[in-house]
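The chain that follows stands alone, in the form predicted alone, written as C-alpha cells.
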Amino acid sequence: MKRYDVLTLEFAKGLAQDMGKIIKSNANSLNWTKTKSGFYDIVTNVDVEVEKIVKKSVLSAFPDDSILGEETGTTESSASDRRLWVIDPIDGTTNFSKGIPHSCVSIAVVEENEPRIAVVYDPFMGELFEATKGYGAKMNGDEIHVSNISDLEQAVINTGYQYSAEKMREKVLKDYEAFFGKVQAIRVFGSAVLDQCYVAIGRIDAFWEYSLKPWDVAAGSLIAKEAGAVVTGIDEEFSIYSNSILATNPTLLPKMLKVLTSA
C-alpha cells in the first residue's frame, strides 16, 4: 500500500473515532432537531458541529483536497482536484435522535470518483469498517468477508425507507411484496452506511435501496467490495452518483436482481 493512502487511512480512522466519541457523548442532550428537504429528512445540531469539525481537520491536514458533506456541501480546494472526501456526520441520524443506538460517522476518499480509501465507524458498538482499494476490508483490525449463503429462501436482506416516500412508496413496497415468502427475513435498520458494511462482515446477506447520496454509498460501497461483495445497479450501471444500490454476495446476485426487476 502507499504511504500516502497509509497515512490518509490512519488520520481518517482516528478522525472517525474522535468524531464517534462526541456523537455518542451528545446522543441524549440535543440542542435541536430540524427536518431538511422533507418530513422524514431530519439534521441535528451534532450533525452540523461534527460536519464542521471533520472538514476543518480534513483541510488542516490536506490543504489541496476538496470535501462533500452531506450538511454543508461542498468544500472546494483551489490548489488541486484530485481527491474528494466524501463525509456524513451522523449516518442513522433519525436513530440518533430518537436514541436508537444504531449510526455511524462515514469518511470515504474518492479518486476519479471512485473510492479508495474508506472508514466507517458505529462508536455504539465500538465497530471500526475499514478498506483501502486493493487491499481488502477490516473490522476492529480483523479480516471481513460477506457470508457464502447461497439460497435465497436462508438469506436475510435490508433495505432502507424511503425519504422521498410518496414518489418511491410504490416501487418499495413492490420490492418488499416480491421477497415476501422467498427470504429467510426483511430487515430495515436505518444506516445505509451500515447496511452496507453489514454485508461486508456477514451479518446480512444483501441490501438494496434507491435515492440515496454519495456519502450513503461512498465509504459502505468500498468496505463491501473489499470484502468480496458484488455492488451494482439494479437496473445500471453502480457509482457513488447512482440512483439505485445492490450490495451482496456473488452467488445472490443473480437472484436478488431477478426479483428486484421483476417487481
Given for the second form:
Amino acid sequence: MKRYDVLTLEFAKGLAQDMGKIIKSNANSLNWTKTKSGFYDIVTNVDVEVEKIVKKSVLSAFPDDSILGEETGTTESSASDRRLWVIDPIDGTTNFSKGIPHSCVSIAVVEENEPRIAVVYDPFMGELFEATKGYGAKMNGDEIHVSNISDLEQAVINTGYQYSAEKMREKVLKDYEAFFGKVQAIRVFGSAVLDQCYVAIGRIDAFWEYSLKPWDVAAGSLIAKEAGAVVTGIDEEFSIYSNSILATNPTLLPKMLKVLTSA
Ligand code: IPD
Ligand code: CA
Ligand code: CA
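Okay, that is the form predicted alone; can I get the form predicted together with D-MYO-inositol-1-phosphate (IPD) now?
Entire complex below, previous chain first.
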C-alpha cells in the first residue's frame, strides 16, 4: 500500500475513534434536535459538532484535499480537488436521537469519484471497519468476508427508506412485498452505512436502498466490496452518486436482482 494511503488510513481511523467518543458520550444528553427538509429528517447538535471537528482536522492535516459533509456541504480546496473526503458525522441520527445504540461515523476518501479509503466506527459496539481499495476489509484489525448463503430462503436481508423520497414510496413497498415469504427475514436497522458493513462481515446477506447520498455509501460500499460483496445499482451502474444500491454476497446477486427488478 502507498505510504500516503497508510498515513491517511491511520489518520482517518484515529479521527473516527475520537469522534465516536464524542458521539457516545453525548448519546443521552443532546443540546438540541432540529428538523431539516421535513419532520422525518432531523439533525442534532452532535451531528453538526462532529462534522465541524472532522472538517477542521482533515483540512489542517491535508490542506490540499476537499471535503463533502452531510451537514455543511462542500469545502473546496484552493490547491486541488485530487482527493475528496466524504463524511457522514452520524449515520443513524434517528436511532441516535432516541438513544437506540446503532449509529456510526463514516469517513471515505474518494479519488476520481471512486472510494479509495474507508473507515466506519460504531462507538456503541466498539467496532472499527476499514478498507483500502485493493487491500481487503477489516473489523478491529481482523479480515472480514461476506457470508456464503446462496439460498434466498436462508437469507437475512436489510433495507432502509428515505422518507423524503416520496416518489420511491410505491417501489419501496413493492420490493418489500416481493421479498415477503421468500427470505428468512427482512430488517430495517436505520443506519445504511452499518448495513453495508454488516454485509461485509456476513451478519446480513444483502442490503438495498434507494435515494441515498454519497455520504451514505462512499465508505460502506468500499468496505463491502473489499470484503467480497458485489455492489451495484438496481437497473443502473453504481457510483456514490447513483440513485440505488444493492450490496450482496455474490451468490445471491442474481436472485436479489431478479426480485428487485421485477417488483
Ligand atoms: C439515514 C440512515 C438510514 C437510511 C436513510 C439515511 P442519516 O442517514 O442511513 O438508515 O435509511 O436513508 O438518510 O440521516 O441517519 O445520516
Ligand atoms: Ca446517513
Ligand atoms: Ca447523517
